[in-house]
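Coming up is one lone chain in structure tokens, specifically the form predicted alone.
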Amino acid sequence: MTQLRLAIVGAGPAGIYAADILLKAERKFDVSIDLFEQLPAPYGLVRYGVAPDHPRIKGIINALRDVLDRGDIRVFGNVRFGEDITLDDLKRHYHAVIFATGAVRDTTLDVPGIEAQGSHGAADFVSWFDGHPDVPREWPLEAESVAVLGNGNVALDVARMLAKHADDLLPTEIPANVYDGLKASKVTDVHVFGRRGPAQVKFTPLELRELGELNDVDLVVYDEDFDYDQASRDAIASNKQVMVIDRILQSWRQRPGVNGAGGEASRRLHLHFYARPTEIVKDAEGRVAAIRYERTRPDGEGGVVGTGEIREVAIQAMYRAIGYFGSPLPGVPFDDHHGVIPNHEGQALQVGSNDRVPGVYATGWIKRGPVGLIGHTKSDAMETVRHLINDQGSWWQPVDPSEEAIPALLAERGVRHTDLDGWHNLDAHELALGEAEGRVRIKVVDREEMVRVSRGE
């Protein structure tokens, strides 16, 4: 039986799912799969991308445990493509290698002021309440009044976690230092900007519906972004999911701080629709100070327009999540302009030509681009995994296949990666720190002790 070695980079649920269905549906290679990923611990955004506050979206953690468990796959942690190992290492020792890195990455936003003191991109302060390790333990939070941009699940995310109380957030697995940085936040006030209307929303609704359950948080929504044209009202009749986002924010009209008014909570969370930001105001010391927006109008079909009327709404601070972008790779085609590795169907390409690159694929966001949720990953795993059975004549032809060598050239190098069998000391560890203190997890954030708990060191 022909061998496949094959090395997948990238441990979250796009590397995850591809190496399952190719090891579910291969019945004519004897198959072995090897999963790098660059931290200590596997899972990718689900460990890092997703809100302490959402464990019913972490429990995506526990399939991907099921299938990691099943022992038929090796993990290599805290292992870091490009510099630990490299793809001339993976020519030397793999059949071909599926990149499942995802994207990390804020999307830029081009508006003056932008770069001032104070202005974040989303993806920076998920990974600082999640506890990411490669990030700075402290964050700035000394804000009273926040814009956050966006209308996707990730600004809702930013919002909620910006306006919630941090007793509230005990019962989760947030860390130690966050807790703490949440606890002394001086916020008052976020301010949720979208630049179309309440129909064209891109946040699902039990995203939505969370915010209007916060405590000691008051809603608050605008009469004048409430007034539908047809094809807004169209989209609630057509689409059951807008029309329950449209019933939620209909519900919240009914409340005490319906236009800015405020009810008796001590911290408010404002939703602006129809509001395209022009400028980010800096103060004399290059300080974010004030968001500047042009109010914007249904154009008739889905979309809006500009209407000339520009407002200011003071801030201290200002997050953008108006959506994610990939990283390049070292030696690896890579699309600037989409932030993604440009691919036919996963087959990687030579960049600006239909050129295949041979034995280089893709899966997942850095396939894709940061579009789609978790059923979207599996059926584009599917189709990167039939494109590479399908391709055995362009594999590359490796040196050293053998199983031994990877641990042994991680050695030789003084990589201290992590296996599965570390990835469960740790599991177990943050378990029992939650338990001490009556929570069901405290993540550990320090890399070096990640790894040190890992490896029993």
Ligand code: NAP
Given for the second form:
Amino acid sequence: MTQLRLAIVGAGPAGIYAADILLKAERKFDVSIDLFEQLPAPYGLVRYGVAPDHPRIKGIINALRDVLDRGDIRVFGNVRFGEDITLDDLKRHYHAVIFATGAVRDTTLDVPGIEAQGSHGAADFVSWFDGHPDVPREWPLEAESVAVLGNGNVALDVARMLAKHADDLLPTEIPANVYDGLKASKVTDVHVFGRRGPAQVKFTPLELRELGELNDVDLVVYDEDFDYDQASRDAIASNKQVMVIDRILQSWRQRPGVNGAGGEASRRLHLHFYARPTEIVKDAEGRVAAIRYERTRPDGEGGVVGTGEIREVAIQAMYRAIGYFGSPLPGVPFDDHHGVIPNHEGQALQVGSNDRVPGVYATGWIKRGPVGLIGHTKSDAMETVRHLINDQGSWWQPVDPSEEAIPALLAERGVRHTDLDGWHNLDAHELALGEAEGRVRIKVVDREEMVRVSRGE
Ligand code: NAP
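What would the structure be for the form predicted in complex with this ligand, given that what you showed me was the form predicted alone?
Below: every chain and molecule of the assembly, starting with the one above.
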């Protein structure tokens, strides 16, 4: 029977779902899968993107672990595609590759002052509070007043993590350096800015409602943002999610802190709508001093137009949470406008044409861009896998498809890779660290230490 030797690059939900779906799919050939991950631990954005105080979503790790623990997928962690292993290597040893590398960078925002000291991308901050090994351990949290740009769930995560008191995060898996950093934070006011109105936000209701339940944080909304146009009223009447979001926001208008007046809490979280950022104002030392924005108004079709009215709020730090962006992979076509591998339903295409790139596939955010919840990745993987199966005639013809070739190649290059047993070691170690302090888990942040613990060195 023919065999498909498949490499999957990226051990987040997209990569693991693709492997699982292929292994369970009806097909006329055997499959063996090697899953490569640049980090020493698997689970991608579930481990390093989902906020630590969202245990329900973090729980997806249990389902992903069940797939890996079945034992029919080999895991090679701490292996960087493009450095430790290249596309040419994959062509020598596999019949095809699926890239599932996601989107982990912040998209850019083209406004004056964006380069100011204290102007951050949300993705970097998320990586910090989730204990990503490749970002600095320290995060500056001296600002009293902070802006968060964007009205998606990442903006909510960032705003919530900034506004929450560090002690309220102790039940979570946050690393020690993150607890210490947040504990020392001087923040009193977090201002979230959305360029459109309350009926056009990208928040999901559950995540929005949570903002209003934070300990010692007043939620502040402004009456001026609720003068709806017909398009907003139609959206609220016709879309259940928008209706629930409106109901939550309206309930906050009844709270004492409305319009910024007189709440009791030591911290405030303000939601500003119809506010399009136009400039980050800097002080003489080049640090963030204020955010300048143009007040917008609805255009009648769900969009907005500028009113010409410019406003300013004094801040000392700014986080843009306006979307993630994919990163190019050496040797693989990349659409740098959309931040994805150009593709037709997961089959990679040459840039700017409909010509197929045989043997190369994509799934998840590197395929369709950084939108959608984790569950959406499953249907995405099904589509990609269906093509992979049907494309048998155009797979690569590897010169050495043996299973021993890859460990030998990595050893020859001195790559200290981790495997599934290694992940079990690290997992047990983190749980034990947590138990010693009465917490669920304490994440190991240092890459070298992760590798050492995984490899039992
Ligand atoms: P998103 O949902 O696409 O939201 C991006 C936000 O940025 C939108 O409000 C957008 O406004 C705004 N924006 C874009 N460009 C802008 C600009 N130039 N100026 C001002 N605002 C701008 O993206 P995301 O928040 O990064 O989330 C990505 C995906 O992950 C989403 O599917 C999200 O639901 C999911 N996620 C889920 C959770 C969870 O807890 N369930 C947590 C994190 C992420 P417009 O709408 O006007 O374009």
